[in-house]
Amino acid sequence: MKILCNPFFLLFVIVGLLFLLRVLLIRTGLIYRTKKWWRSIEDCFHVHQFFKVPEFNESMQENQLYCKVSVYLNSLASIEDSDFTNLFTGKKSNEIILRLDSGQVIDDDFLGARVSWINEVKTDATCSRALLLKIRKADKRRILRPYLQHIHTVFDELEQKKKRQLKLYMNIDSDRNQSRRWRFVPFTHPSTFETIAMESDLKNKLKSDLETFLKAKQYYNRLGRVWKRSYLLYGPSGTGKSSFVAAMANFLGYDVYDIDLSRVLDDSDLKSLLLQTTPKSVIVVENLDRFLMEKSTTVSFSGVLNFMDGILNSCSAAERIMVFTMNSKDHIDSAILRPGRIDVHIHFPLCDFSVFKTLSNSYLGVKDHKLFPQVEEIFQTGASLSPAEIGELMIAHRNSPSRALKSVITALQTEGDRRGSVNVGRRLLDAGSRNSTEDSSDHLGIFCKENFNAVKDIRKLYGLLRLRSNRKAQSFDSTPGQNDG
């Protein structure tokens, strides 16, 4: 008994329980249950406000509010005590992120006072996503702008740190219930101006065509214009029209939108991607030449044209570039191929010896060889390739420049000379119409790489036939002896 009422005694169990509970606590979870409930009881002294932060606004255009809290939960450390955390792997290959589950909450402190933020995923037809901005109602007057404000700080912090990582959105397919209609990879394609095969001079107008686009806002205003531009890009298959792109948004650094039409519902699904779509963007719209002659019955005629240049188009997001491919544009109605809807056209065609002399020094690291003369001859005869046929190429003869030449000089004068022939057909025939057009179109800045005449597809006509009745005599040597270039 004398012991049981030692003080010294009483300290040490009084110490040692406490030390238990503490271990029993934390190695149990007891303590986050706690403060759990702790909280629950706080909560039922206080009067609450709730802000919803949806995804998309009521025209169905993305929430940017929404996509800057995102950025800005994602950096707190507190995400890590929700209850459910989804784990991703980052753009390197050991980084994680943590991603709120559905009806998952996380806490922040802001000036003394502790808000609260849940992650609400509607799992019905709509299959909606919002934030929920949890405050005390003695707090909102005091925190609640300052907080949004420092919302936004931060996430021009954390974009300001790290390059922006462009994004390639692709339309899915869905029903008219769902309303997210886009999924998005990240944009890694590595083409640019300085590796695209085309015309130094061309690319040069191009670039500074985007160029002046990125200052013009403030001259589309005045002019009561929707600040974007659109670019046909036509050719054959291959000539380099989907690098040309590429090279586009790695230029302008937008993300990209890939407008898949076969899987538009109708005209109306049509105009929700268009809305769904971000500022700083190059939407793109491959192959229209086919889906228009194919003409679907899901996307009507008008539709496309609304698309392109309709009131629609005006209130949907600013600073966007529009891009539309086909292999050719003779026989698409001028309707869509007026200025306003169309302001670029580009004509991507078949390899030229410029743009073979860029694939070589591209491909190979050749600059200069004593093969060139030969090529350049064939090619004045009119004879041709795609740049993505000679790439494949020089690709499978890397490691032997002159293996390489040699296989795309024998490649011209099989296949290429063939289809040279026709092309000088019908240069002749488009010549004179397509002199009278360009001349008329040069103010709108139209940059058409069609700068044929007669005099020049005729001696072509007559080198290629020169070329056929020689060919015996001119075989180029093949010895396994020849070093080489």
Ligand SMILES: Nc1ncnc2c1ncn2[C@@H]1O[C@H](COP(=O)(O)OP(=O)(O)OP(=O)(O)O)[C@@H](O)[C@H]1O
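The shown structure was predicted, so the numbers you read here are calculated from the model rather than taken from an experiment. Throughout, rigid core stands for the largest set of C-alpha atoms superposing within 1.5 Å between the two forms. Positions refer to the first chain, counted from 1. First, how it differs from the form predicted together with the named molecule.
- D330 shows a C-alpha shift below 2 Å between these two forms [criterion: core-superposed Cα displacement of 2 Å].
- Once the cores line up, the CA of T192 ends up less than 2 angstroms apart between these two forms.
- Superposition on the rigid core between these two forms places the CA atom of T153 2 Å or more away from its counterpart.
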Contents of the next structure:
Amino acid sequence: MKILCNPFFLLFVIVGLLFLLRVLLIRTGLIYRTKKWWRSIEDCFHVHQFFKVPEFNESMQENQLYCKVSVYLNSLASIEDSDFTNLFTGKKSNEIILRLDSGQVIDDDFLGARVSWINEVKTDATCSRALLLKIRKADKRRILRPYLQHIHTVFDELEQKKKRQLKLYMNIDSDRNQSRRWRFVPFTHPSTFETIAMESDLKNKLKSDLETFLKAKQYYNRLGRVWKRSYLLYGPSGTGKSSFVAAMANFLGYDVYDIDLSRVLDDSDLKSLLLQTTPKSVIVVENLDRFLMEKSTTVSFSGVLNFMDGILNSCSAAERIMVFTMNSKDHIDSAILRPGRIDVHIHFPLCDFSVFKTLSNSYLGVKDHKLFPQVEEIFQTGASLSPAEIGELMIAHRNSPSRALKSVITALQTEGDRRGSVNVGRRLLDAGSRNSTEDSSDHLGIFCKENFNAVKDIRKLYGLLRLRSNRKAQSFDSTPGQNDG
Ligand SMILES: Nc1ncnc2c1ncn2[C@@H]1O[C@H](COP(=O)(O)OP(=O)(O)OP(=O)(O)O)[C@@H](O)[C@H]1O
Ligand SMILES: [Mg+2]
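Right, the form predicted on its own is done; let's see the coordinates for the form predicted together with the named molecule.
Now the complete complex, all chains and molecules, led by this one.
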């Protein structure tokens, strides 16, 4: 009986019960109902105001705003969270478009405020349609006008994206006197977020991270920060880093500036290259680790840091996305990886069984196979190959899934086994060193985005991600920030 009065024991029981409750809510899907209840309780404490955007005006002419808002809402990632969504094929044969059904609600975040849109369709003879904006009165003055302006801007961008052919710029090897430093070719890389084998939750987080960033112009201005966001993609060769950059550019409809640092003459040349980039572009530096290791004499370390800070971008009010790729960030100076310089760290691991299944589905059209348990068993021993290697084997035997899977098994047992065991060792070492250094660079992304949040929140967030990353061989070091918007 005495043990029941022990506060540590009680605390342990409470934590255990909370954990069980969380598992129960997630497993049964009750978490969604709980979230809904929580939101309706929250709503009870707020006064809301509604704004109606009808499809037609009084003279029965089409209301352009309705069209714009409709395009905007259908482009939001949160449409996938709506209870009922219609699916249509797009212009391309493999494209699927989501459209909000009648009476459905879609949420959006803007400048830290949450708004909802209701797709209203009258069931009477008129069948009139309208979109209803629900906004908290407390937020109305602050966000209504900028939000409507934001919808206009996004609509214009989406329209432009449809028409515009993207460009891939490369810096030319030339002398200083040449004013034009970039040469371009049409950017036709077919990679999209759909074609990259990656945990879907992580993909959605990254998509909404990009969207949140794009909405955050005023927020960045208010903070006196350059409106840029930097991503570090790191992982072994052939794990999809370059493909991911292409997917990002295609998703955003942005041109790509691929900077080859070995062709840059010196720091000022690097600055002028940056100055010559256009707004709404993804600026990419591939294999930054290799460049830093080689200790180049042309561009100095501080030149690279200044470039990463994008100081010169402040000349322009338009947004920039910077992406750096590395095979490993183990020996990289922490100044390179510090918060603000790199906002989001994304790890690209070698294949695990779940990525293998995604690849098998997309490359061979095979969702399940009698050889899958054997493949899973080999992965469990720590053997692994890169998605590029597995993809190549599958392409080579695409007419015979069984042969393709057998060749993957053989490759895993030989090459993968050797490399996998090294990786397992490394992973264990990584885990050990992380535990001993609490503020490892993996936390950086979170510190950047949640700048002023309590350490407690960061740990909580990071704990969740860490749980997932342990399961999925660690892939995303930071949750896309919601504070930006
Ligand atoms: N996660 C993945 N999902 C689907 N395909 C992938 C994935 N990773 C790699 N591939 C395929 O493997 C090939 C090589 O990928 P990619 O060039 O993006 O790798 P990388 O990480 O940039 O390699 P490196 O570090 O050598 O530059 C591409 O054809 C790509 O389609
Ligand atoms: Mg690459």
